[in-house]
Amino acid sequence: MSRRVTLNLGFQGNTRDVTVVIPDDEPTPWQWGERLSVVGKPTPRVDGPLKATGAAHYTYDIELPGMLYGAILRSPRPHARIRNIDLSAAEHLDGVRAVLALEDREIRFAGQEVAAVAAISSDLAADALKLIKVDYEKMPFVVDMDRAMADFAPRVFGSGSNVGRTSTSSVGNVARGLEVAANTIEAAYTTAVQTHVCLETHGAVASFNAARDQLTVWCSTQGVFSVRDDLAVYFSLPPDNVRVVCEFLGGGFGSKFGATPEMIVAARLAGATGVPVKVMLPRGDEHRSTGNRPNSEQKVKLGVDRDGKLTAIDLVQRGSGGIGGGAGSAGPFKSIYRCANIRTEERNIYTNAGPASPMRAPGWPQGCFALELAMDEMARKAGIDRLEFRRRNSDNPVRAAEYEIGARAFGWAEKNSSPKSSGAFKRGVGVASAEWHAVGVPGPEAQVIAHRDGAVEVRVGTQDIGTGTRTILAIVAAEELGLPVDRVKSEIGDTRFLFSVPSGGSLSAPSNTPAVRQAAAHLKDKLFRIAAPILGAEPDDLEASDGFIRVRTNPSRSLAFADVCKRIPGDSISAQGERVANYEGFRTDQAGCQFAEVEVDTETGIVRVTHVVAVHDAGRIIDPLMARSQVNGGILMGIGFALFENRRMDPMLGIMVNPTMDDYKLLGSLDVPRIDVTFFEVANGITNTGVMGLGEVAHVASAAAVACAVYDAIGVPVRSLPITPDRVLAALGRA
């Protein structure tokens, strides 16, 4: 059953009503303007202060009794062809319980697993790898781009060629755009592979009782569920007998998604053993091995009329994941500015190097970083401010209105206008737009009980990959029950809970957000029901705020939520949610911009951006306080793409020559600039919630608005990320 609810929807200026069809158990969506008691009040993490202190459990912590410790032997070669594996003298080394060869024989690139060890301490088995001799039949490579697409180059896979399908999606007429165009650009620009370099790298423990065929995993991943079912897949067990567990994760972005290596290495070992083991990935594996966001080259043609409008934007994009795809760039081309002739081409080049994984808005910030500098060249070119040329082209309200907050948080009228300094020193600013499409899917499901001591504890499958998720959740379930925080506690990161979906594309908080506030709606009617008649009042005249439940109409006539929770017939009561589907609401897109101001040391090269400002959207915001660090991380690591970060190949050896944190650059604390962030509000009405995910779309612009205000403090546009000091020299030498 279903029922039409009429809901006032949008932004501060921009509202109207809109009716959408809801179920009937299903809570009815938070509206504009709506008060609400904790939802949108800075909270802390509720699990701030087992990180602070230490207490909290990652996989790198957990210790089983009789527990052994694997490590896995990675070939050095870029591609060969096992011939032959002895792990005899590994096997007869004194405190080595197991040695495994690995079913791949032919290797594809440098870090790619080959064996495995298990022992009573890690040294051990880092010992027992040297003794594992493996006789490879070398085999040609290639880990340069370029030379992967000539027809005489060694081929990746077999004699497949190493250029994949192309990609292709148009609307209008490019060429005729490009030809009725008053002024038109046409440049290149590129970006370098950028390794996850999660603060925890990739690892599990698991625990196999072959008696019972029941497999438990211990693991840093961003999907308790997805690891299960392929766990079961792979040891073809029922679903039910694979659990897996993660109490607390230090970083994805992308890079831990389904049973990865280690976890089946870990499984295995453990199978083989008969006792618990633990494979933890040193640095050098992480960046070799474990992901990577894929390098881009992008040909970009822009054409403008008379009046600074778009009359067309072509792109041609290749990029190379390593062994893997997902290197295309095109969709902030396809959505962020209004143009009726779009053309996008798409293609993967398969090199021997460390296959790529999603990482964090995958695609978007490379494409964002040419389409923005390109709108910057092109704004110069028709003599038009550079912001008001993206306020021309782009038909998104919300964007709009951040614009205009944005601008004068930054005081862009005035930096925009300064002139610039005659010494080495020089300042520029930059504008970039961000959008992303964080609804949230359906599937999620959410228990939430109350106990008779009072207490609330929610519990979903889901996984907390650092955003918060316990106490975004935590709080939906308060503010449903009118309670205060503190007195929910968010049980989350185990199979044995509720389905929830994977932590990834920011799906978290719109997917079990909703889910979690049905299921705390269903609790508050079974405990109206008890309230009720104590009351002399009718469940549907109840409401519950304040830590009371109460007679909406008569507020004195009260019992304390403990009070209620104490005539529970049992020892609690428990209520189940689901995510339903979105509903039409009024916006499904999520847009943002960011500005940046840097110096550039024209004698040395650096550049130091100085200052951030950043507007976003992401629906209903339901604690700024984390919401504001998850616009923060996105920034910095977005300045790190810009700046710093390169994974480097020797063409020779076909090797990784940076995987460690001395060789692989990062952000610093000393490069952290200013930043603001300003969250702008929008009563989406999509789900109950209306919460949209915010980790992606805080990171799209970062890189771009750095890349726009180095071309401003200069004059010439660094077309190549990073934008090291040696490429800034050059570009100034160019000009």
Given for the second form:
Amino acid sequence: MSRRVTLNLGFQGNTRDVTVVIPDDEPTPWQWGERLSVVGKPTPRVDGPLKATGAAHYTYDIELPGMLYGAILRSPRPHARIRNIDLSAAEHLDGVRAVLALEDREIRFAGQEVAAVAAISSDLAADALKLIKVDYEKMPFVVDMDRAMADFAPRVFGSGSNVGRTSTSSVGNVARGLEVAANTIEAAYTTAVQTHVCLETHGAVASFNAARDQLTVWCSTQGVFSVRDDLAVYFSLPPDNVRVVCEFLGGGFGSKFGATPEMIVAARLAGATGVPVKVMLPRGDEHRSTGNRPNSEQKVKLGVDRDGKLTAIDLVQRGSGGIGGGAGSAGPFKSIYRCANIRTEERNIYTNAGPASPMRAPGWPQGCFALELAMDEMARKAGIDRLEFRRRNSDNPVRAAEYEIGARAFGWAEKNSSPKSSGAFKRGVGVASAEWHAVGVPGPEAQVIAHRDGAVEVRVGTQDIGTGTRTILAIVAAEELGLPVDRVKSEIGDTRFLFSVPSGGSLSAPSNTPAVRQAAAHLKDKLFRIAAPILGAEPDDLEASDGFIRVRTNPSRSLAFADVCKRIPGDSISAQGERVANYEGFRTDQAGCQFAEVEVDTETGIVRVTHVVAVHDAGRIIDPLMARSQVNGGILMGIGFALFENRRMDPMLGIMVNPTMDDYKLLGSLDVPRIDVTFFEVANGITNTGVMGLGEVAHVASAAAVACAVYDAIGVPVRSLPITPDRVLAALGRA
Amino acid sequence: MNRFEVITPADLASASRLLAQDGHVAFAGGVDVLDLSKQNVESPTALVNLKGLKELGGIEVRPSGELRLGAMAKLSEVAEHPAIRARFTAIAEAAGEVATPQIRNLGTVGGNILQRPRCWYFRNPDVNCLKKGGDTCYAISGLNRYHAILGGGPAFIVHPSNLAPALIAMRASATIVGPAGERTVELEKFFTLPTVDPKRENSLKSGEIVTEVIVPASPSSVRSHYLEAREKQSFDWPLVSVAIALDRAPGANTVRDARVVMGAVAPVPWRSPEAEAALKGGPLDESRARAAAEAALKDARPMSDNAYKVVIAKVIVRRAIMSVAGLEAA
Ligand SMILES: Cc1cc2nc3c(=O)[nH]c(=O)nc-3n(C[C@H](O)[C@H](O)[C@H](O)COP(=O)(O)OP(=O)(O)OC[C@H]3O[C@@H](n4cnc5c(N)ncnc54)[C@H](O)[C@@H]3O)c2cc1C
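Can you switch from the form predicted on its own and show the form predicted together with its partner chain instead?
So here's everything in the complex, that chain up top.
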């Protein structure tokens, strides 16, 4: 039933043998240094041409016969009781097919869903919204985190305090650690609310069958199965009666898990009208209502001894996820650096603003920024080189190796010691450490099908949030079957395929690739059984490579893969594979570090990032092109967080003032620095592919590295993100 | 966005007649017209399409050296025009710094100077501010980091046009055709402060169409330059901009005449006679440039969040002067 396999795990110069027990039908994990034919080679995104030519169908592109267009009315008020909603005028408008009241009690943020309509055109739907009369009874509100904590602040939730439960962690004795320290620092850091800004806004097309017991939803989601389950519960249907499809998805970043309000609205309207209904959110709603990364205020104390070793790390943090929670940022404080005494305290403050939702490494970019800038402030005070300071306080050998690779690629020694340049423009460099845990989970199942014409299809109920999932699944199956990648097609994004997990938390690659590999291995066994008698060999003696199935000991005895497929009885042959539980590995965490160089105009306070070097480990890299693209995206989002992005709320009106693409400052092409990415390959075990996720770890340290570089350039820390010109000038004492 | 029809008039006179009707709005490149409709700031019933009106087209440097910019000339054409770059440099630079290539390929000269302000209260469909007939300028007690530091009140918007400061620095005037015939107005006098009417930014009357902008010949002794500071390098509005035109006698280092016009600092393009006077006082060097920059912002009255704009404005004015003067920063 199971077998023992010895794996050589680790990285160059630091390997060890580990014996693991794996199920019999699990392919032997790819070994360190094993020669693979397509895995690890750069393969262009398989659906790139479809996306570039517009042929890829996103939710927005779904058009069904008889389809209606839905629209959602949102509250312009931040806090109000609804006395009455009058839908009648909207209902009587020609072309309107359904009108729903969504909320009939209390509104808690400007942008909350109030009512919805379905009409024969989106223009008519918009007209109908204007006819809905809502009688609001204004209530006091608070959008500012500090004010929300005051004794007599308006309550966001009538019953409870605006200050959520404090969550604390503690190891050792921080007070003692600070006492014995040779140097201490204490400072407060803040970060702003960042919105996800998915290129494709949230939206869905929903359709019921005539009996209203089968629901199909096309939607922009990170988790077709989680949407299915939520909708099944909402509409009291068996999960099997709900089908969710997401062929292409224009970004999620954590804001598109589960059945979000507009999906439920689309489905309710479809139920009410008996025809399909499409609801796509306008950009403003996307900014205000679909989630965000909470802000933070982080009071940090550090202590170090004479040798530059940390003796204490203390964090007192608060953040506001609006009417939602999850504003904590303690993660990096607890684990990036080694310290005997660490205490963290996190509190979520409720405000009358749109709810937070998970966003790319929830809490970590905020925490990493505060921790790393504090580390730099300490290094300066203690007179230690910043990189050396980090080396001394890290006991992770992967990170140690990555610091060296990055420092060399970046030219740290030289850039860190060269003058900041004279005149108004000053250059500075910074380094920050990342961390994430992306070993994946069991659960996904995959199907791999060989057709008589030799084409191979992979089917998994995962979805591609832009990371290149289709591409890497095809690569893994192609590797196992000894085929070029273009012979394999990945079909994903449909709950009719076998189950997979949501694409978030860097889960996709490490959770799906092992299932696909196992399925491909099982398919290969079946094909070997077809080929064996023809080749006069036992199935066990065969191997698949270069498009052939051949006898291992006598490679000249071979059959083309396609010729074997011609002998498939019936039309196709398929096999399944499952993602088995994680087995032992080298480490379950990922390190990673990023170096940034900035140029600061000290007279105007304008900062430009000129160069970023990123070094990351993600186990085995399946496709360096897809992986690099992930890291590029993580860095750019981090630069936006560091320099530009800020959801700004007017304290008197209680509304977001910048819910547009020109007022909400997203970086553009000219703001993109030179980026060099190096992957530090670690044989990590854990699964048969040894792959780890990369989406989050690539983003954790980016803003921190930029902030540290700004500090280096101007000699004073800017302790608040985004680092806008006013803040730089204020830090320099110029404004 | 409400529903509207698009009318393409046969000639200028009918365009003007159409525009005299309620709810009729001129449609040039359409960049701002459509934004304003989508933001429910304006709800036109008809767009009067100016494309194809021959009086509004073209760019021409006349034998006299005078520059004529048809109102429908595209920003990208202005930015790339060799003669404008050589002799009316600030104008080409100002056009070239606008937004992105896509917007420069759509946006026109007329549309650029007539676009409405970008204030986030004004542009918010849920806010009825002073400029939309309400009674409050929310920037006063609200978030005003991008608002006026000069000339504000009772509304505190900043004028958004890149082109306008450059055109005013080069003494341009607009030709306007309307129900009452044709008139010519110096651009400097065309823009109006909120004290005149908080709902408007200029004196264009109902039914009037800007047909062209005329820039008088610029002597070879004049050098001009447009410079802006913005947070992002792509797709962003200036925090502060300035256009400078300096006339120096050949070989001499003293300024005969100067124009300093700032953008994004006030509800209108803001000409600074104080800075111009400071420039004319003696030999042009860094300290004179500094003095002129100080003078330009002498009357600045920053709001709660935008004192930094005063600092940046001084730097941008000084740098622009230094650059036109061919001086290196010390
Ligand atoms: C993201 C973004 C960034 C931008 N950044 C900048 C920037 O940095 N600097 C800058 O200057 N601009 C910027 N713009 C604004 C852009 O330059 C203007 O919207 C554009 O130039 C307007 O020109 P248009 O021809 O499209 O005008 P339209 O939108 O067609 O018209 C604008 C207004 O002028 C009226 N109008 C137009 N032509 C005439 C005429 N001949 N006679 C009478 N009335 C007329 C219209 O009725 C309308 O009210 C930006 C715009 C966007 C969307």
